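Below sits a lone chain in structure tokens, taken as the form predicted alone.
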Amino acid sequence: MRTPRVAIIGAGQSGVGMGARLRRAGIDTFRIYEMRAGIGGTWHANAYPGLFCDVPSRSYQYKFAPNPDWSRLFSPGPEIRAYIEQVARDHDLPRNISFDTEVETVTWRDTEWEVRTTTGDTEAFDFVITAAGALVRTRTPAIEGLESFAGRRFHSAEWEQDAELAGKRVAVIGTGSTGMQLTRAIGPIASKFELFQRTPQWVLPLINIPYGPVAKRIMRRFPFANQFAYRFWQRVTEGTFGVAVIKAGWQRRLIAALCRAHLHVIRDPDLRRRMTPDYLPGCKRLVMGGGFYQQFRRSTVSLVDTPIDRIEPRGIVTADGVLHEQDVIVMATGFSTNRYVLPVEFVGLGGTRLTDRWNPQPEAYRTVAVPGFPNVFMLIGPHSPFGNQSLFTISETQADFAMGWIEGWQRGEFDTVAPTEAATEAFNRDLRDALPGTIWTTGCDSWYIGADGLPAMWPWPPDRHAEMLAQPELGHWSMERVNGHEQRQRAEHVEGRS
């Protein structure tokens, strides 16, 4: 059995899951590169007040590490981060993580990958796993005068923890899930709170029930209870949201009815009109949670839907010439979601660059690999079903698939493997053909839409992803033997004997 050297880019939820998968397989020769100072990925970066996950806790976890102590049906952000950190400690991953280390280039050198960091350090690997996620690179709109603002200004994913908000004039720009959560958290304490809206969002009400001590004791004492809860909430999520987004039916009608009925929580007819979207519920990512509309009953909380013209030292000037004076401006403007592992530059066979390959938009073979880049596997890669399935489920499916290839390499079945061009083109052609029936193509402008005008999403039922990756179709892959690998293995064997 050969010993693989594995590089993992990212110590978030998927990177930690992959590291734990390697450790459980008895492989210790891996390095996780993390550009931040801690573990957790998006749950480390996002530390704003009021942060919650809108996927049920029981299914938003690793199957191999059930957590019996979730506090609520939908978990607060710090709790998810603590859970991922605990799983990393349980599998002794911190000693394999290089923190504050950003990968700059990954270059194919004859028989192996050379990983170079921004500090100039290099190391060679047999496999590279990208686990950078989709919500990494923050996006800030180009607003005139943004830098001139005299108060505190920051992105929601770059929260300044020493920022005082109580009794302050606070503006939040953006009305996605983050904007909703910030409104609930800051609206009650700010002297003046203004939510700047470009496009109204559909809000699906959720009741976030707490888990009491009895439920936690049952989960700790009976492992099958954890397994049942995981499967139950997975089926609920995938059987409702997972179906509603890909085809018309009772699921889509139910979600739309709930969103429309929830609008009547807004008592002011004019405000209700301004907060009613002109597209179907689900076309953009749904905002989920309760208590949002109620904040606008406060005299100190208001919605601003006049476009922003510019920002001055004192605050935000809208297109009608009104100056909205502020002490703090929070940019809840999301992420560049179509970047994935970029801006890390991969240089594959024949000098092919991933940036060129992904111009104008990212594509992959069945979400996990790209032709011309041997022994590279992607977690939460292009077209992964993150619009209708838990990210934990997705990344574990992809990690198991990558692990199957790594184990084949250990047995000496091949040295390099990559999907063929024909198989990759066929998959993406089928994917594009299936997209028109989805909710994402019904007429809205969202971060789901790619450069070709089609949503960069998974258009099939969630379980089809696991079926596609259950076993590799060998005819879709190009496998080769490389003499350099055999020479390196012989050298390692001799060195071990000496």
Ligand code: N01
Given for the second form:
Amino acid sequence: MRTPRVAIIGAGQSGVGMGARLRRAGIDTFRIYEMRAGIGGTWHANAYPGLFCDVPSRSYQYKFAPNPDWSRLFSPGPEIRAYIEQVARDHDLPRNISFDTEVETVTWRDTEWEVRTTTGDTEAFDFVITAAGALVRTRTPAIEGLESFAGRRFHSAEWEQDAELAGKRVAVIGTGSTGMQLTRAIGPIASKFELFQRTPQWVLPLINIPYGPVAKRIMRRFPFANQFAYRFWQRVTEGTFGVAVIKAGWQRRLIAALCRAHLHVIRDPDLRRRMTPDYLPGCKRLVMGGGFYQQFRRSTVSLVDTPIDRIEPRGIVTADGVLHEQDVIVMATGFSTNRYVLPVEFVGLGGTRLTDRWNPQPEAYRTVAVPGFPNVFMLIGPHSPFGNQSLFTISETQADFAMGWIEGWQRGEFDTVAPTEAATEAFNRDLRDALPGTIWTTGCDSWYIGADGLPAMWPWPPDRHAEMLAQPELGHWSMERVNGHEQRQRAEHVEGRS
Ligand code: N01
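Show the form predicted together with the named molecule, please, the one above being the form predicted alone.
Now the full complex is given, and it begins with the chain already shown.
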């Protein structure tokens, strides 16, 4: 058996899952590059008050590490981060992680990948796994005068933990999932709270029941109960949301009815009208949670839907000339999406750059690999079903698929493997044909839409992703022997023994 050297880019939930997968297969020769100081990826970066996950805890976890101790049906952010850290520790991953280390370039050098970090260090690998997340680079709109604001100002994913909020005048710009969660958390404590809305969002009510000591004891005593709960919640969410996004039917009607009924929590008819979207629920990413609309019953909480004109030292000036004075402005304005592992510069066979190949829009073979980039596998890559499925489920499916190839390499079946152009083109043609039938194309602007005008999403039932990646279709892959590869391996083996 050969020993593969594996680079993983990112120590978030997918990178940790891949590291654990390698460790369980007895492979220790891997390095995880993490640009932040800690483990958790998005759950490390996002540390704003009121952060919750709106996917049920029992299916937002690794299948191989069921957690009996979730405190609620929907977990608070810090609990998810602690869970991912614990799984990393349980698999002894920290010793393989280079923290505060950003990968700059990944270059194919005849027989292997050379990974170069921003500090100039290089290391060679046989495989590269990208696990860099989908919502990473923050997006701050270029509002005139933004820099001149005299108070505290930051993006929701770059939270300044020492910022005082209680008794302060706080503005949140943006009404996505983050804006909603911030309103619930800060609305009750600020002396004045204003939510700046450009586009109203549909909000699906959720009840976040706590799990008591009995439920935790049962889950600890009977691990199969946790596995059953995973399956149960997976079926519930994929059978409703996962289907509603790809075709019309009772699931779509049910979600729409719940969102519309929820609006009646808003007592003031004028406010209700201003908060009612003019597109179908689910076209933009659904905002989910209870207790949001109720905040606007407080005399200190208000919605501002007059467009922002500019920002000046004292606060935000709207197009009607009104100055909204603030102590703190939070930009809950989302992320630059459709970037995946970019801006890492990947240079593949024949000098092909991933940035060029992905212009205007990233595409992959079945979400996991790109022709011309041998032995590179992507977790949460282009068109992954993140609108239909838990990210843990997706990345575990993809990690298992990558692992299958790594094991084939260990057995010496090939030196390099990459999907063919023909198979990749056929897959993306089918994908483009199917996308217009989905909810994301029904007339709204959202972060799902790529530069080609199509949603960068998965247009089929979530199960189909696992089916497509259950076994590689060998005719879709090009496997090669590389001159010099065996000699290098033998030399390293001898060196290792001597
Ligand atoms: O970001 P968003 P987010 N002036 O892009 C507004 C996940 N997530 O951080 O709709 C005024 O959704 C923009 O307005 P518009 C989840 O997948 C999950 O909230 O473009 N406003 C919009 O309202 C989510 O989808 C959880 O007109 C401006 C907002 O900013 C994704 O992260 C929790 C503006 C951006 O909304 C991103 O959510 C939190 C401007 N110039 C997040 N520019 C879970 O619970 C932008 N906006 C799992």
